[in-house]
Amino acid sequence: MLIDTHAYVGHYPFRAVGGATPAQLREKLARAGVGKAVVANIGAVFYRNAMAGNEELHSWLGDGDPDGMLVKACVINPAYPGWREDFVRCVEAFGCRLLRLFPIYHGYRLDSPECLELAALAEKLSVPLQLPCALENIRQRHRLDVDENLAPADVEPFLRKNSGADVIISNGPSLSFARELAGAAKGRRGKVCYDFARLSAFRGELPELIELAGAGGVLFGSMAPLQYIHPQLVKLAYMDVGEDAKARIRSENAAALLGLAAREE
């Protein structure tokens, strides 16, 4: 089984995007052999109330996909008022498995005393949190659209003041995070993990990600459907890594940090 851990759903304010709704999107993953998708929505992140758009990918999954391949995740803006109850109530009534962050689409830093007192319940929780680096390109955004990505200097910090909580860095140069990570996240109780998403197949930068992140440390995460599916499976075809990785990373790490079956019945 191929599980993706950065999916979405829903309307994108900036250009027309196929695949959306649910429907449209499981139909996509089918296609790619994907068989679980972690997925929100992504009108969470532009709503004033990213609660709303939480509420709304409960009402269009209800309590789980027919067959598991949508599993939920939440966006929680802790500089809006009542993140606390929002955040618990997507993982105890909503299910989710997941919480993305975007400090920058929603204005905090990720070392505010909000912020980690959110990492802190996810923590308490077992919920992993997502840092996607980007949505889009920046230089194919709207000029609407924020004008700056998550940098590892923004990451650093909160990493160093919260050691539990399990953290996945997404949709970035993940191989120049690592490395300037790398202190940060030695020691850390909580994993720091990366996608291979914006890596190149053919310059040996699987290897050293996966040296520096550790053997449990690098997921699959394709940004569907903004972006597309198959050429991450390429990439990971022609990676230059041992099949016994490649196994964890289509599925292994994933299922064990988010607490889900890595392999069909």
Second form
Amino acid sequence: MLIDTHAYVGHYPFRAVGGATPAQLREKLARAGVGKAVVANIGAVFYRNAMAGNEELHSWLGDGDPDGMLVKACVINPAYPGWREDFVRCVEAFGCRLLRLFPIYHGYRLDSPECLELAALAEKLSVPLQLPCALENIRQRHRLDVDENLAPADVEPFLRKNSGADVIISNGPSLSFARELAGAAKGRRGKVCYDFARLSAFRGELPELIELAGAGGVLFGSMAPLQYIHPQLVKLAYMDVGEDAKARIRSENAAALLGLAAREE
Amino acid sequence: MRLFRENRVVNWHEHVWLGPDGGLDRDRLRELVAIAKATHMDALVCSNPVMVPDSPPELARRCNDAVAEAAALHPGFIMGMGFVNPGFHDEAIAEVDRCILELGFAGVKLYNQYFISDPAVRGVIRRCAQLGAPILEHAGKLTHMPQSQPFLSDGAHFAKAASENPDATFIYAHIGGGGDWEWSLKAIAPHGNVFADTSGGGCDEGMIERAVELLGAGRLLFGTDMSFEAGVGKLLAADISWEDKKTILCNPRFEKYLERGPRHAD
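To complete the pair, please output the form predicted together with the partner chain; the form predicted alone was given just before.
Full assembly next; the chain just shown is listed first.
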């Protein structure tokens, strides 16, 4: 089974995107051979009150996704009142398995006291947190969109002040992040994981990422439905790593991190 | 990968480069050829553009010599596109002639020294039209930091050049190369002598489908521009017909440009 750790449902405000409803996304994932995908409501990134987006996601997917394909992720803005109760509700009532943070969109620092408290709470609830570096290529962004991407310098002070949360850095220059964050990641209790959405399979980048992040530190993440899934499948097919490492990247690492079953029964 | 394995694949946007010694970088060429063969490509159309504003004619000539050397090392697999800086008008025309008539290149590559619609480029366009050589121009509609490439041609520049030169053939480079691709596709859509290549690392869902909807598969050319996974993956993923995919992978309207070969002095 292939587990996609970075997918969305809902309306993206800056471009018409096909596959934005849960049913459409399921079809798209199935066509690409993805067995499970962790999805957040992209509206939660853009609503002033992100929790309204999480509530929408829960209303769309219900208490249990019938085929287990879509796994819920919540988006929490720790600079918005009520975030503690919202996060606990997302985990305990909605069944969210992942916390996605957008500090640039929501206007806070990852090492702010509130965000550090949120990360500690995520660790306590055994929920990894994911940091998408970007939603769309910066060169094509709408004038109302943000004009920067998450950078290693944004993450490093957070890692130095938070030791326990499992962190996934997604859709960014993962190799640069892994190199620059190696010092801050060393000795933490929590993992620091990366996807390879912006890496090449042909230029030796994946083996180096595995060396830096560890065999358990590399995940599959596609950005569906904003991005085509198949470029990531091509990388998976051609990456110069052993079959064991490939199996871990396809599903085992994500399953362990998120508490999911890695294989079909 | 069945689509790529079972069909002829012509990659219309790739590059070879000069190495530290100023000649063809053979290590990078070996890597390029290995990746292209592993991904089932049958032909690579390569250029070696100079990416500085005032690139002198001597440098363009050296870059094109490197392309010719790569083509000679891989006959029938690597074809050339000759780079010129249109600002050096007479030298550029002479180099277009050398690249097309002597080196047997498929066409001409322009970078971002001038907008494609700039009067300075007209002489090169006219000569390419006379020689039946397509013009591949670096392109994009940057919405972020457009000042980083002040003379980057967008779809509107191509539309103007196409209107003024209806007998010329233009290729809008890398719709996945960054920038608002849909903006440019809409601008070039009414102009049947403007084609677009699919290369670039951008793989926004819907990009290929929208390009087929606006231009038709017959005005699209497969390309990678060093982003092989994105180039291959977006064709595999696109929700278009198998026939349209085959057309993009090997556009029959462009096969004639690949038939030219170097002229040998007997």
